[in-house]
Amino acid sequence: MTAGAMLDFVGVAAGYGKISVLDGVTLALGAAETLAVLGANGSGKSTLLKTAMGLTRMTEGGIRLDGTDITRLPAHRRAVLGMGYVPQTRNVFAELSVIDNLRMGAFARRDPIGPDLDAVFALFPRLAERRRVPAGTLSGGERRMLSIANALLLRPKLLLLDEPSSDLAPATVEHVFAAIRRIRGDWRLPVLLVEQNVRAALGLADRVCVMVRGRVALDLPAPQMQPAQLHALFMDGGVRARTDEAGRQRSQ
């Protein structure tokens, strides 16, 4: 266990069914940092977040949240304990209004949510403007904002973001990343960020780790990460992933 870590992976192996994806991952997120997880497609980045939330088959290792062992807890218990997870898919209730989606997001709370609603509307003014419209009519960027706002209404201890810039227009990406910076500053939340937009991630993160074939290949403070290192690791991960996939197809 890493002292002072908000989220701690120790020797974690996990995957889906008989398919293993993570291979002995040891990684810690500090209580006051943003950690960006980078890597080629198929390197295990999104699986890392799903494993943190209890959404994969974990076969080895352990996970602790703020010092509490959550290795065997189901996903809903992890959410109640403070895990705020925003998946890549825009999981909103399309038929419900924006405000009703946010009320649903606070399902586990028993205290008034009014002050936090005001806070997320200040963070995402576009949601405030569209609070009465069905979420299914929102743009892709607005749905991403709504997903993040939903996670925040549970008052999490940390935020897990899976490729928040995916499929968004550049101007919308800027709005989303500006909001993440404010979450760090105003909400004082540590953030574990999986992202394909390397430039944006490096500009936001305190620390960066690069995954290759389900393992942490590099873990450095963001200012020390060199472009040549990233290029070599991305190329290695991408080539190996394509080679593995070709091998699986030949064996079928």
Partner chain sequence: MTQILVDSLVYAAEIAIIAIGIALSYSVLRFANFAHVQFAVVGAYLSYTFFALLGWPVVASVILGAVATGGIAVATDRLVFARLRGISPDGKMIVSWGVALFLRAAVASVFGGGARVFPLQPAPLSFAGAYFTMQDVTVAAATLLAIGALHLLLYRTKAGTALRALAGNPDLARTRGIPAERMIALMWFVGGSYAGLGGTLFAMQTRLQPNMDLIMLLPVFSAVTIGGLDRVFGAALGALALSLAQNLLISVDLGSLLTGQPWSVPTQFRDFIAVGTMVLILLLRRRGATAQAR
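What would the structure be for the form predicted together with the partner chain, given that what you showed me was the form predicted alone?
A single chain, with no partners or molecules, comes next.
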């Protein structure tokens, strides 16, 4: 357990049904930190976020949110406690209008949501224009913005972003990442970011970790990350780097 961490995974093993994906992940997200999780397809990046939300079958380990053990809580309780999750796909309620999506984002709140609506519309003016249309008719970029706005309406303690750049045109990626920067700055939220787009992730993150076959193979401050290391981890499945890294971590 890491003192002062906003989100803390300790020896987490999890998967879907009989398939095991995460194999003992220990990872902490600091209180004002942006952590990028990189890795090849199938390395378990997205599963890590889903496990944080309680959408997978967790078999070992524990998860704490801001010091509270959430290991056994159902997904909706985690959301209420402050986990703001933005899935990669199926990230909006397609049948509902934009404004109803936002209202659903604030489902668990009893207080008026007007000020927060204004805030997310300021962040994504496009959504304000399209508030009456069904979310299913939005473009991919608009959906991602809506999904982020949705997560913000519960006033989360952190954001979990699952590949915010996937399937988007470069200009739109730029737009989305600019928004993430503003959230980090204005809303002071720690962000756990899963990305395929290494360049964009490195540009945003304070710290980077690389996942290989369900484990954290490398965990470094962003500026120290060498593209060669990354390359090795992505290409050979990280056998060598993981062994080195594991040895290094153990000796600490």
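The structure displayed is predicted, hence computed values, not measured ones. Rigid core: the largest C-alpha set superposing within 1.5 Å between the two forms. Numbering follows the first chain given and starts at 1.
Once you line up the core between these two forms, the Cα of A169 stays within less than 2 Å of where it was. For L96, the Cα coordinates differ by 2 angstroms or more between these two forms after the core has been superposed.
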